[in-house]
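Just one chain follows, in the form predicted alone, and it is written as structure tokens.
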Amino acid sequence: MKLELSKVVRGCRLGVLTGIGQTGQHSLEVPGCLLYTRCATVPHLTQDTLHTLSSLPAVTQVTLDSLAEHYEVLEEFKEGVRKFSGLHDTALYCSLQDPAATCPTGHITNKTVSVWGSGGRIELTVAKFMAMQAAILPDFYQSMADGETWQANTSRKRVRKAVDRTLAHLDECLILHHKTQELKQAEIFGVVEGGDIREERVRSARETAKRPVAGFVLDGFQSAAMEQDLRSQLITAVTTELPQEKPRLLQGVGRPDEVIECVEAGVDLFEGFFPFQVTERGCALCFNYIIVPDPETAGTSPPTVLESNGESPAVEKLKENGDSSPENMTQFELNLKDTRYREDFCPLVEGCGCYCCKNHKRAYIHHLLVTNELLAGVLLMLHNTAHYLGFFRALREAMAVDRLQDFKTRVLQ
């Protein structure tokens, strides 16, 4: 795995991650996101339905917490989760926790971490963690880590202990990684912890960078964990300590405005769980991310998404009408359960090329949602995934022509 950077401007990194996978045939443009799955399947979508979308990420994320209960089956199968789940040609990244799920805290010891499946808590030693990786057969995976220091009021002593534990886990994982034949072609990412304490973040980054890892996972920066300004400051401090030639993957951040802030702080890769969260709220992503290619053509470009639909951002409009919006709804989405869409015969986003927007209207999606039809999740997931991937594509294009600030203004307006 090799990160080839084509441009670095004020901390923002544009390039391609090449040599991914056992044969090295996959590549992923950065900044970019991974394809989110649960139990190695994109929620609501079959593999054939998923592949109606073009330009899917070359890397699919699977999570250990969703696969841990199936360890014995995968171990007996011996050919890994990619073949077991019938995935198309894709590289696999295995993380410890599902970024879209919450789990109980307080079950970390010096020797173990815990994940939660449908049957309850599963305690993992390093040996068991690595045995599971050998059964899953990922192309790269994060090392075992103590990631519970993002909560408010975590003491400095607890944060320091988390960093020490994570480094100790990494050292043990590396020893077993090199001894495990099944992981001979896989690569390991070290995890940077440290809560909201700058000194511990820097220490964790420096020490992790000394280990022979292929990349870095920045943990504990989840959207609910801290303010955006503090997150940006800490990520900048961390990435300054990390080698330029290795990728940085950020966990738990997916909102478009936060993604841009983190790209400016030096992050390369993100988990692709945000479209799933929007879909579960019964919402559709609908925000501007197209910038005018040349300032001289300003005023001659086609209307933007929201302009062509003749509306303002969804959250603000809902508040004006006095309607209640789904919990955690952002300004980047439309609440299609709202009665205003009952007779709205526009596509979700004018000009969107996804199957949903080409074949169905908002009124139909509203009908599916209020009648609890499963097709609602399928169509929304198709659209939200397509829109989110388009956002990342436009982000890279804006960086390539030095228009990141214009892009940021467009997304946030």
Second form
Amino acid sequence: MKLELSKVVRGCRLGVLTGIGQTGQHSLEVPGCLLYTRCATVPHLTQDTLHTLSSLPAVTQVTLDSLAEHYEVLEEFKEGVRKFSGLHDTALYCSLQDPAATCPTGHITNKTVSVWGSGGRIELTVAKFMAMQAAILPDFYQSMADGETWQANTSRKRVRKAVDRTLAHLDECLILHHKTQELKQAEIFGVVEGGDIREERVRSARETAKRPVAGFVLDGFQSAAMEQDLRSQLITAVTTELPQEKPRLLQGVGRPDEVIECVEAGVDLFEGFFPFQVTERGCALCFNYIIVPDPETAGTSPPTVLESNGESPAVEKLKENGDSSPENMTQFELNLKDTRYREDFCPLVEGCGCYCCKNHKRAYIHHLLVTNELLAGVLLMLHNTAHYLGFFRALREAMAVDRLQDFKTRVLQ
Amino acid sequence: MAAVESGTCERPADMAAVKCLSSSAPLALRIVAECPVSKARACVLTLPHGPVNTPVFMPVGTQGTLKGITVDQLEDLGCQICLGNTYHLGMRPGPELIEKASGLHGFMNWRRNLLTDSGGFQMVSLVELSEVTEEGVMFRSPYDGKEILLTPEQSIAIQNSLGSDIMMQLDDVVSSTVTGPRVEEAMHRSVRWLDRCITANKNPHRQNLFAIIQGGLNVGLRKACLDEMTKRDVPGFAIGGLSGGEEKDDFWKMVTLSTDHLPREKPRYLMGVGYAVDLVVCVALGCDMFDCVFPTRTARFGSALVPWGSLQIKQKQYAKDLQPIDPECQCATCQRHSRAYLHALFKSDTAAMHHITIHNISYQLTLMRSVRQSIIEQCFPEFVQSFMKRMFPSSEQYPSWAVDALASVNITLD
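Same protein, the form predicted in complex with the partner chain this time rather than the form predicted alone?
Below, the chain from earlier opens the complete complex, with every other chain and molecule after it.
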């Protein structure tokens, strides 16, 4: 795996991660996001519906918590979760936890971490963790980590312990990794912990960077854990300590505004769970990320999203939605359950090329949501994924032409 | 008006019996082949949104969607006609909205044919507080508690708004286990309501209204209903009031009595039938069209239909079973996923249901295509024999009603 940076401006990195996968055939543009799955399936989607989406990320994220309970069959199967789940042409990254799920706290020990599957808690030692990786056969994976520092009022002592444990887990993972024949082609990302304490973040980053890892996972920054200003400061402090040539993957951050800020702090990769969360609350991503083209290049850019129908900013809609809007709904989405969409025969986003927008109207999605029909999840997941991938594509394009500030203004308008 | 056929093994059109209806109904039935032994027949039913090859199973998309499946997936499965439920769609989103969306076709973006029921069945089965009078069915809305009267005229008005290719008359439905004067009353009322429905149809030039034969399990009443309703020049007939918990011995006799007296040149739709054995037997008895929620409902509980019955994919025995649901099945699910993976996925995500739903619809449609092909190739009795052999471990397990029903149309099982 090799990161080729084409441009670094004030900490923002634009480039391509190449040589991913067993034969090195996959590459991923950064800043970018991974394809989010549960049990190796993009939520609600079959392969037919998923592949109506063009330019899917080359890397699919699988989560150990959704696969741990299937360890026995995976171990017997021997060919890894990619083949087991019927995925074909994709690279796999395996994370410990599902970024869209919250797991109970208080179960971490010096030697173990726990994940929750449908049948309850599964406790993992490093040996067990590595045996599971050998059955899952990802192309790259995070080392085992103690990331339980995100609650408010976590003590300095607890944070220090998380850093120490995570480094110890990494050393053990690395030893087993090199001994494990099945993982010969795979690569390890080391996990940077340190909660909201700058010195611990720096210590964690420095120590992890000394180990032979292929990249870094930044943990404990999830949206609920801290304000964006603090997150940006801490991430900047961390990335300063990390080697330029290795990728940095940030866990648990997905909101478009936070993504931009974190890119500015030096993050390359994000988990793609945000469209799923939006889908689960019955909402559709609708924010505008198309920057008005320069007069010189006008006419060469793709059709603009939203501009043609004079869409008013989503923020106002959110305010109008008032108390009825779903919990955690952001300014970037429309609440399709709202009665205002009952007779709205526009697509979710005018000009959007996704299967949902090309075939269906808001009124139909509204109907599917109020009648609790399964197709609502399918269509919203398709649109939200398409919109989110489009946002990342536009982000890279804006960086390429040095217009990140215009892009940011547009997204935050 | 003969339909263009894509099949290669069929008799040339000039040899086939082509009959257009006397009226100007937007429907043509071309009988492609008839079984020389039984009453089975293969036809092409041409409707406003394209041809339908019969015998046909019609999947049910109750609320304007087929349970997690996109319209493109449904089209790719080869589905030529599916159902929408008037009761549900009339409640939500309501006929006015659907009319604004250019009908149910436009609302759900389905390019092929649609059939809608009258709404009466759901009122009797879903709504406790319903009362039937000569005027119509009175019920209380489960959404806002208001009393609503559904008349034959209103049922047709809603179905006209939905714009379905085939509409069903409002009938007076009584449970098939009820006997006595109520059954007779319901039969006569259904005839009267048919006439009101015919008069109410605003779009006879683009929407076909089917009559529904009633009469419970009483031979005399069924026959009387058939006599009356076949006097009307409706484009097609349904056999109603069955598959509601009656004895199978009574069921098949009512079906065969009905097909004996229905006109050859019009389609026959057996309502609510969808189990594989029932489909094959009732094709032998002369039925052309079927619908049932069973294949899609059972899929969501993890039950996958196979030629030897069904697999309960959530059972532990499939946790390490790396075969597809049916190794011979060509559906997208079986081409890509193992029983073990589907078993695992059922613990995490709704996509597991979609996979089984796709498979089950594919199973139903493939079964009916095979039935049709065997009729065309003049080997339907042999098809039935091998179908039964595959479905049951031994001939002792053949249901006696099926053996009797098939024997009545000269198909004997070993």
